[in-house]
Every structure is written in C-alpha cells, then in structure tokens.
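There is one chain below, alone, in structure tokens, taken in the form predicted alone.
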Amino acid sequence: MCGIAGIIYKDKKTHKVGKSLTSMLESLQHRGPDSAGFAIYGGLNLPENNYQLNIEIKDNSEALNQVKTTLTEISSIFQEELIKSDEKYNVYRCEISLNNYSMLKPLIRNLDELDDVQVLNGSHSFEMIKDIGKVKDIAKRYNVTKRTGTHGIGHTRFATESGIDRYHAHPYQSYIRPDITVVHNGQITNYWKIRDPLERKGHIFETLNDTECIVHYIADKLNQGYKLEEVLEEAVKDLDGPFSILVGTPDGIGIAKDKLGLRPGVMAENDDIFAIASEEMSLQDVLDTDHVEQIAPGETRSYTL
C-alpha cells in the first residue's frame, strides 16, 4: 500500500502547493493510515547558507536550552518557532546560518546526541512537514494548506517496516546533496546490495527503512553528474523489488516504476500543471484528467523547471 503524490506548476511561480498536495493525499488516505508527510519546494526563500531545522524536543525546558546553546554557538542567527505541541513532545522550527552546507549534517548529529531531542530534518529550499496520523489532521495541525511553493511531493504511509513515528514518516532526505527528498510505495529487496557501497562512500544511514536507502542512492547519482531523468532510469536498472519512487529536487519532480509494474503510478498534465499520483482520483483534485497516463512497468517520468 502507501500513497504517493507530486505536483509541479510550470510557470515557476508560487502556488498553494500545500493545499494541492493535501487534497491529493486525502484521496489516497485509504492507502495508508499511519502517517503522512509533505516536501514543499520554492516557498522558503531563505538567504544563502541559511537553513531551517525541524526539531522534536521532549516537553522538557532543559532540553530546549541545550538545543539553543548548541545552535547559538555555531550560528550567527537563531530564530525559533513552536509549531506543534502535545502531551509528550514539542516540535520547533528553527532558522540558523552556517558557513557552508557541509556543516549541516554534523550539527544534526550533535543535536541528536542530546537527551530528549530528535531532529526531523534540515533544509534550505524546501519545507518538510510529517507526522503520525491522518492527512487532514496533519494538514490542520501544521497549517499545510497555507504553504506555498512551486512544486512538492507527499506520502501517506501504511507501515510495513520500521517504527510509526514522526521520524520514520516520509519523505526522507539525504544530506550528501542539498534538498533531495523521496517518497516511496513498495519494497527494495536488494537493500543491502545498494546500501553497502554507499556507506563505503561515506553516506550515513540513520534507519533500516528502504526509502532512506533510495534517497541516498538518488543523491549519489546526482552528485556524479546524472540528470534527474537519467537517475530514474538507473534506479529502474539497479533496484529490485516492487516499487514506485517519487523524487523531489529543488527544481523538479520525477517518478520511477519497477520493471514488473507491481506498484501503481499515473500522471497527467496540462499547460499549467504536471502531476503524479498512485491513483487517478488523486489527480482529479488538482487538474483536468481527461487524459491520464498509466506509467508503464520500468517507465520513468520527470518534469524540471
């Protein structure tokens, strides 16, 4: 199961991507009740070398003080905003400034070593929102329908492996290359064959979730100079198992479907929008779907701004 959705507006202007993805994912809610998530690109407009961190902190003032101390020691600016609170955890959105991108992942590792602290993500050109629960509840909780951008991807999860929590919700990202995200429906059966050479190159894995393995694979190929459409073609060759993979980059989205076509994927476009989803009814929420294309086994599709 699991449902995936992606949308990109061809005019390169900002639109209510959060509202569009929410509608698309609500139509796919039956495919996964455990958690949902969004990666929305083009709406942050952060200065160069500024990054946004989403940090989950146990309802513990000392833990928050430790996070503030760690961040202010290395960042020339520090802004925080409480975006979600419950009986156990608070989620804070923080903006920081670093000298270069290579400092981001070591900083996140340092924060994760603090008691009662878990960094959900760090980004420059996209905003990630993910949590446990149903799409409509998460969208309301984080005001997703008001989030604007040029494009984005989303996911509703039926958990078949790893934990059900904010951290294991999709999308996943890799810090080997800035702002690459992946959502995935399926299973990668040659997981260790893909993961082992990536770890030897220095990729750091935080989970055993195969979607994390995919995003590292995608980022590594992009770092080698492959274009997005070429990376997706390579993924079909290299990855085994049933899958539909949806990738988000700072300037585009793309999908790859396994060679046997064991996981669904459809797309439609008009003069304004290119959209991808697990099922046709999800596309009907955002554009005229008189001409819907089934993505064939082993086929890839992408659109880059």
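Residue numbers count along the first chain shown, from 1. For clarity, a rigid core is taken as the largest C-alpha set superposing within 1.5 Å between two forms. If you're wondering where the values come from, they're calculated on a predicted model, not measured in any experiment. Compared with the form predicted together with the partner chain:
- Once the rigid core is overlaid between these two forms, D86 counts among the residues whose Cα shifts by 2 Å or more.
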The other form holds:
Amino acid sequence: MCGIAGIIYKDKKTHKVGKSLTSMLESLQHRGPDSAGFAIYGGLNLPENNYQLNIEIKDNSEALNQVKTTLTEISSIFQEELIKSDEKYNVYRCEISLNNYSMLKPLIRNLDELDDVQVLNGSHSFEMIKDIGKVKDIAKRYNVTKRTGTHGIGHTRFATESGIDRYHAHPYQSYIRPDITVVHNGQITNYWKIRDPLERKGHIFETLNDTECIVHYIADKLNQGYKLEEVLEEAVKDLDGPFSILVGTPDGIGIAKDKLGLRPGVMAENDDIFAIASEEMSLQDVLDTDHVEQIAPGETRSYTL
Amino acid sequence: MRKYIIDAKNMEEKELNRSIKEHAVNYDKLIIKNPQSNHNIAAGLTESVEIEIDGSAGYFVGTMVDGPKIHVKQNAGWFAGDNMTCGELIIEGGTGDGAGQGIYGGTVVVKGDTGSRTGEIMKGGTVIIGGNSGYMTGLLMMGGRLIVLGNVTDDAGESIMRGTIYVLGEVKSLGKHAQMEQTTLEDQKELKRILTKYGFEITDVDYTNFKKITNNSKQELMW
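Structure of the form predicted together with the partner chain (previous: the form predicted alone):
Full assembly next; the chain just shown is listed first.
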C-alpha cells in the first residue's frame, strides 16, 4: 500500500516539521511496515556549496576510514555523526563543501564503489532521514521530532518491487537538479518508456525501482523550465499505472494522482498549513478541520512558498 | 434509551470493534468518541443498535453490517458501507472513493461530496449523495438505486448492468452501456419520499430535473 504525507507552513518560517511529519506518518503506519523516511526542507541552513551526506556503512571501522579518506581528497569534513541503525549498519552523516553542484553525483558514485558503503543521499537544502523499520523507531533513532524546517514530505513503505533496505526506503532523490525528492504509493507500469529517454539524455539510474524513475522524470521536467504544478500535470499524462506521487522541492510540495484514481490522496489547508496525505487520519494530526478534500483521479495539487 | 460511550482514543482497531460488538448487545446506542479516522469501525456488526461516531471514520466504516444505524458526524474514507446488507449509514461530511460499494440492502447517505466509483458493484439498497460524485459513479452496478444531488463527472454508469442512478446536477459524460433519460412521475414521487426521509430539502421543480441513468442494452442479461 504505502503511506505518503507532506506538509508546508505558509509563513515561510521554520517549524517543527519533523514532529508534524512523524505524527502524520505514525497515523499511516498500517499502510507500510517495512521502512519509512523523511525529507525535511528549510532547516539545514548550510553555507552555499556545502552538502550533507548520509552514508550507510557496515559496522566496520575500515569502511568508515575509506569513506573519510575519499571525502577528504576533495573537501574538509565540517560536521560528522555516526548513527547506529542496527546491529550491522551505521549511518554516517557529515557535511562537506564542493566547488559546484556537479561534483556531488560523481563523489557519491566514488563512495558507492567502496566495499560495505552505500550513499543514501547528498543534499543542500533538505535533510534526508530514512531507514528500515517503524516510523516511531526511526523518529527516535534520528531524533526526527526535533528537526525543523519550512516543509517536508514523508513515507511509510510496504515493499512490493524491490528490497527492504535503507536505500530503497523513500524518499528518493534525483541529482539531475538539486534537492528534488519523491515519495510514492503505487506502481508505474510504463517504467521503461519513461526511463529510456531519460537515460538517453545521460541521466544515471541506480536501481530498477519505479520511484527512482519518477524522481528523475520530475527533476528533468523541472530542469526544462516547467513549474512544479506543470510538472505534476505532465506526470499524470505521461505515467501509467496506479499512483499517488508526492514531490518535494526546495520551495514547495505537490501531489499527482493517476488518471483512474486508484491510489488515495487527501488534502486540507488553513491559513497556516497546507497538508497532503494518503488518509484523513494523518491530516488530523496537524490540522483541526473537517474540510478534507479528496484528490480526484488525474488531479494535482501543490503549494509553493 | 440505554447509551454507552466508548472512548476510542489510543484504541487499536480490533479493540474498538470488540468493544462495539460487546456493548451493542446490551445498549440501544453507542457513542464513539475520538474515532480518529480509524478504519473498519463497526465492521460486520449485526445488532440493531444506533452508533454515533463523533468525528471522522477511516476506510470501510460499516462494512458488511446487517442492521445497525450508524451516524458519522464528520467524514469517512474509502468504501463506506461496503457490502452492507441491512441498516443505515449516514455521513454528515464527505467520503473517499467507493461509498456504498457492493451493498445488497440498506441505505448509505453521504451529505457532502464523494470520491470516485460511488456505488460500484452495488446489488441493492440505496445510496444518496448530497454533493458531487466523482469518476465512474455507479461502476458495474447490478441493482439498487444511487441518487446524486450534485454533479457527476466522467463515465457515469460505466458498464452498469441493472439498477438506476438519479442525478440532479450535471452529468459530464456517460460510461459504456449507460443511457440517460428523464425521470417518470413515479420516479419523482419515490425520490421525494426517500430524500425527505433523510432531510434533503429540494423544490418540486428540482424533482422534475432529475436525470435517470440505466443500462442501455435492449437484450436481457444472461444472468
């Protein structure tokens, strides 16, 4: 099934987005027990050209040393933290500086070549937290309720298409354009039709997962100059299969539902908040309203700061 | 009237339904406080008890019930009243997709808007929608009546076999095997009876404006 949730605070100030998303996703826990994740925008406040990396490393000091050696070949490490994920794996979180954004993806690929190492993401304007297990446990492990930001998206995963691991937990990120994330409930049935033209453009796919395909599709469209709302409308036209996709960008969030409306999506808003989720119970955690809108088949909704 | 209040806050879905079933035997009315949009509330209940859900319900509220009168004071999720055989489900707000899906009997009333595929595969009973209804309203209907006071969007009555859809508002398009015609005087009388019963106040002129969607096949169905 999978559960999706997103929230944006209209005043552009930072709020406890981590706490809000945790509540929303806990209410959707029954939709997916395998893994969960968050993309929290607007709270990192990194200097220009600085990036936060989240790297899965087997509990093995040699692998961590190799990661640090690779990183220090091109950047100082400004902040670092080793978070114990389970008995075998840690997540190494650090901040680095690069001369330009185009260096980020090659660095990630270099790191991925190391034994026992998998880069989960690299971002500038949002914080990615994703792991295996229940929302409550992940939120506690990564102190998510203390994370602040202007907006964010999140996911609870019921794995259907690929393995249950940290990398395949949502959100997925594309590096075609900085800081684009997607969470998704559904299946894309014309996967190769979407992937082929993107690969011909030189975009790199790391998995066979359809959500990765969607995030590259979205990022590519944004790169072509489409606005978020327009990209979502294009997605409804181009993507086949049942889906509700929720996109996060540095200044907004938006949802698109498939033409037949085979996956759920509801939204509600007030003067302060615009929120989207798979189910109403998730919205009730952050909004006191009985005016909940069902997102219709083929409909899109978005909010940009 | 003997009433019992169940506070559903922090209750697991099964725990809530167990409590509903236990108390439905001894009380005339159960009031569910803090329902928190839980799924499957009152699923499979067969007592003729009144149930007031003081908030929103999640998916499958009143699924497979036979007898109770359920009143949801806010919204409901997908498949409200799914496969009910007898009883009443009244929802003051709106619902997600598939309201009244597959019902055999009883009445489902949604006072607000609904999502897609309202009344899909219903075999009997009555579904009333006070607002608008979405894509493929009455999909694969096999019986019963579906009344929509607002508008319906594309493919209304898609692959309808039996039963009737009445629409007061606009019909964006009809689905396959569906035809639309004017209502008869008998239809209008029956619509007035049932809608008045559930508190819908519309004018006599409005009753003459209902459209009627049925199967367009001239041949008898094979089953």
